[in-house]
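Next up: a single chain in structure tokens, the form predicted on its own.
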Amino acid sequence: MPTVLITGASRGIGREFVRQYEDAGWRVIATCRDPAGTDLSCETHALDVTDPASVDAVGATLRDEAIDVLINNAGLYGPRDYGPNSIPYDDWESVLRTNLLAPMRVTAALMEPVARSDRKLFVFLSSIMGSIGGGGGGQYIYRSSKAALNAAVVALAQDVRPKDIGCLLLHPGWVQTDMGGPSAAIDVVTSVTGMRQVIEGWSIDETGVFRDYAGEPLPW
């Protein structure tokens, strides 16, 4: 059976990925900061994606595994109520560590297990708010973190392509989660169902693409 690893799996989109992949018969490896505080029934590992030692520990534990799909889901929105003259720079650094450095660090730590698998795919949850071509004002912190992630993953996709390892950037939509809020446009089931279909239909020729949960290409 194929194996998927999901970061930030204790709630929201991550937890729904766990549920759907379990229902589909995959081996699921879930990671979150406090597995003991969840009721996840699959294999779980403690992982703080912003802590290099924690990432290295999970990498060492799973170094002999084969991980077909690694979903970098863990993320942080950060502050919302600020303007150009009141940017909370410490929070900006924190969001960049979580949304940019962390998924790249997790990817590096688990490169060999993914390379050893049949599917060899890294998935990164991004956002349409990281699209420079998509426009929009405000929310500099979150927008810049996802734009930076997009740029890093496009470069990564080229570097790992010779090993037949692929990268896929996905916008989950505006989802009814703690981050998206109750008035968001879609629920987690709709979002994750769509993203799983995009993942399933992905091929190495599409490495580095940026798509939404319905499979539509998004502007950079």
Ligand SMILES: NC(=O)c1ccc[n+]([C@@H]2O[C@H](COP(=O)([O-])OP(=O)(O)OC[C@H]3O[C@@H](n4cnc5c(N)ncnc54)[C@H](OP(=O)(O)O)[C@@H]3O)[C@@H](O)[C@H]2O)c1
Second form
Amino acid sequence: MPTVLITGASRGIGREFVRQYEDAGWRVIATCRDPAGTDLSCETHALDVTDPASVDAVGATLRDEAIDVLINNAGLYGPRDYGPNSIPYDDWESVLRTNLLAPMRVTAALMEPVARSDRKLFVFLSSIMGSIGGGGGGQYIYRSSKAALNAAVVALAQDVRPKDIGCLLLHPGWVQTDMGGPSAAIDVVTSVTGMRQVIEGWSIDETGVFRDYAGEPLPW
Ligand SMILES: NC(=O)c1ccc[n+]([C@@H]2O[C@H](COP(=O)([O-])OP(=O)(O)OC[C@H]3O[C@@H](n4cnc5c(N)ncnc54)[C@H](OP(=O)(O)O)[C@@H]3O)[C@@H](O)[C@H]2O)c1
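Now the other one: the form predicted together with this ligand, given that the block above is the form predicted on its own.
Let's see the whole complex now, leading with the same chain.
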């Protein structure tokens, strides 16, 4: 069976990816900041995606593995209650480190294990809030972090295409998690079931696309 690695697997969407891929019989490698504080029973590695030493350590541990699908899921919303004159800049830096720099660093650290696999796919949890064409005011911190991730991944997709490695940007929907809140539109089961179907149907010809959990293309 294929192997999937998931970042931010302690709760929310990441935790549900672990559950569903385990049920499907995949080899699942979960990563999270504090494995001891979770109920994860699969292979689990401690990984703070914003800590270069932590990323390097996981890269070294998994150097000789083959990882078919790497899901860059770990993410941070940051503060919500601010306006143009009250932007919390320190928080903005933290969110950019988590949502933009970290997935690129994790991807680089695990490039060889993914290149060695059969499927060779990097998945990135983006958001419709990162869609410039999607419109909407406020929430500069989170929006800009996901818009920047989209830009970086589109460029990355072109660079790794010659090695038959693919990249897929996914919006999970508005999902009932700690981030999405209890009023969100869909539950994690619906979101992750849909995203797994999109991943399953994906082919290298579609590298660099931005889709939602139902497979619908989204505006940049
Ligand atoms: N929920 C939504 O409606 C929604 C919509 C669009 C996009 N997304 C995206 O989907 C992804 C998952 O969101 P979610 O709703 O599941 O969020 P969540 O419930 O807030 O969970 C976030 C996950 O990311 C992990 N994480 C945060 N910073 C980390 C770090 N530095 N190192 C390692 N792990 C870290 C958290 O780990 P800890 O337990 O250690 O904090 C947690 O497992 C995110 O990228 C998010 O931006 C979500």
